[in-house]
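Form predicted on its own, single chain, as structure tokens, below.
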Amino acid sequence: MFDVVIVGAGFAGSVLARQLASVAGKKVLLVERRRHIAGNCHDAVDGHGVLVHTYGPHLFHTSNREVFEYLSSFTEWHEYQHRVLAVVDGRKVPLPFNLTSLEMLFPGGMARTLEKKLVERFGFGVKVPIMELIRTDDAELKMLADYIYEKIFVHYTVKQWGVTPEDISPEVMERVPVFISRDDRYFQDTYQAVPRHGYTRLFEKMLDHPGIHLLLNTDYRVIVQPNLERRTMSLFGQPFKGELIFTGMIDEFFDYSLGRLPYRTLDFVFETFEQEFFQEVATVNYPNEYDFTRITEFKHIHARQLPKTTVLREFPRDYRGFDQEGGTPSYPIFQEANTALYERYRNMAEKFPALTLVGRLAEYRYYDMDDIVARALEVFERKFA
């Protein structure tokens, strides 16, 4: 009854079904483990009529025109521009760190000075990597670097990831940068927008097709059986001839036989006060405070005007299965050992032709939105197109 099997219905797998149902033409049967589709993209309305984000905040930006335009046939879209702030020696200054968080943090003079070596050095308006400016042999802009290091990245990383910044792949914190502007907005995209009606309704329109069919709160392996040495597939206790395209956890599909993977999950706690808002902005970070990494306040996202307000606050930790103590896996972690042994199932992976594995999870790297819808699509012109 079906050409292609998908087992998740997030971005990878929800834009995958659309295109080979839609351009294609394939009969396509999405399995997704939880009650609901959209993946850690799934909102709601809370009881007190906040659209809140419910495994935290998603922010939509890009600069690939192909792909805003390609979720903007299932959305109109609400212009949003994300603002961060961070708890620093007491003061909440702009995220990424910027000209305008040194001047709150450092002597006018000391200020202006490093001000005016870090424009000459690197020019304005560009986004110097935190780790290229530690290793610059400038003695005061090495200094800044220190300080930024340890106030903002070192104890967050601690938090979030489970290991201190010298214990994880240096890809990752080559991402964190320090803006040589005053621009306070977190993204600089040419796109940047959430859902007008949330990301939901999104994915409900993206699966509105007669040739997708949709099983919820299913677990994948009670109706796909693999058989991994004679390269096969079951469906329903039946041959199945078709394709299969996987988005889950890599190491799961394949039984752990190598060894699992691990992940870093988030706990989520949600809380409504009675006042019209609980911050200054959509996201505050606390680097070195408390136990959870940062507070989010939807209300700046999705503006309402209510009495209440709903906030979040995020507990990262180490994810140890779907069925022990709730939680997705959210975040590869990305050291050495285990890039190599995802390496080692990827090679098995390549052996099983009619499998695919697309996503975060089953590919083991880090995507934003626009990245892994622009990878969905990818995939389909080059493989099922």
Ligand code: FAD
Contents of the next structure:
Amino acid sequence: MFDVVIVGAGFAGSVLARQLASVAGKKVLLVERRRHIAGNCHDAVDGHGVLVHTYGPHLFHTSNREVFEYLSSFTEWHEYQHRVLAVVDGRKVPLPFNLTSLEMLFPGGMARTLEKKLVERFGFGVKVPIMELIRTDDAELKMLADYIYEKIFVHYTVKQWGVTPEDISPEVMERVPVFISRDDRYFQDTYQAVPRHGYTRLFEKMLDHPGIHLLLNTDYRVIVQPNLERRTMSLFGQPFKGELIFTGMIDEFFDYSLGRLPYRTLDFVFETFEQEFFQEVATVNYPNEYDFTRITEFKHIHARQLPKTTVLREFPRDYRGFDQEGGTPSYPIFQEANTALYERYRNMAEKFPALTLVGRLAEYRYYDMDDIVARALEVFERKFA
Ligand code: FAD
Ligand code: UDP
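Now show the form predicted together with the ligand, given that the preceding structure was the form predicted on its own.
Shown next: the complete complex, the earlier chain at its head.
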């Protein structure tokens, strides 16, 4: 009855479902464990009329034109440039830390000296990872780097990951570089926007195809049984000769047979205030104060004429399993030992030709939304077109 079973209705699973059904003419069964589509990008209007992001703030940004155009066939956009402030010594300064942040935190003469040195050393408009800046041999720049490391990075990172910046892959800190510029936007990509009617609506359109059958609230293991030794599968108790695309946690797929891959999760606390706005910009980071990392106010992202406003605080912690405390595996933890364990699982997966692993969890990668859409389109072209 079905040619392909896809596990997970996030971007990875949904883009592949759409491509397989509409371009390759396949019959697709899309199985999702949650009660809703859109994976971690899910959003919904809350009880106060505010469009909120269920699993944390999601800002779409890309310089990949193909990805932007592809998604544009499922949504209209609301142009939106994300701005973040970080609370440092009681002041709210632009993040990524830039020349304006420097001027706000250092006395005039010193700020000008540091600025000059930064521009001479690295160039105006350049993004410097903090872990590179901290290795500088110039005493004054080293003082600045230590200050930024202490005030912006180390405590936030310990809250977010449970380890210091030295103990996590450099790619994580590189996401928020020191920016030798006065551009105070969080991203500099060519396309920055949010779906005008939200991400969930975009997914509804993407999955609206007669070739896609969606089964919500269902763990795939109830209906699909892969026999990894024999390299066979059954679907609804019958032999199944089609393809299986899996976008969930790879260690869970293999019943943790090589051990558990660690993930970080977030506890989300939403709060609504009887006032028009709560803070100056969509996201304010608290690197040093409180147990939460940041507060996001959604009305800055999806404009709404309302006398109330809803904000979200994110409290990071270790992920302890889907069934325990309802946590979501939000972030793979990018450390060598974990990557090595992931590779061993991937080798196991390669012995099963009908299985394709795609997605942030299945590939244990720090994929943003545009990365995962690009990846799903590429996998489709390479393997299924
Ligand atoms: P997911 O969205 O996680 O989808 C996987 C799906 O598989 C889930 O719905 C899950 O329930 C389902 N599943 C798993 N196991 C099973 C099973 N056994 N049976 C059935 N279904 C199963 N990206 C950006 O570009 N910009 C941002 O601002 C941004 N902010 C983020 C903020 C947070 C807090 C987080 C966690 C991520 C953020 N991202 C952002 C990244 C973005 O969420 C991911 O790139 C995207 O969701 C990855 O899609 P995916 O399909 O790989 O995974
Ligand atoms: N980070 C930090 N301080 C901040 C913001 C970010 O130390 O104020 C570090 C932290 O380790 C974080 C990483 O930079 O996990 C990437 O930040 P980003 O905002 O990209 O995280 P995401 O939105 O993916 O959670």
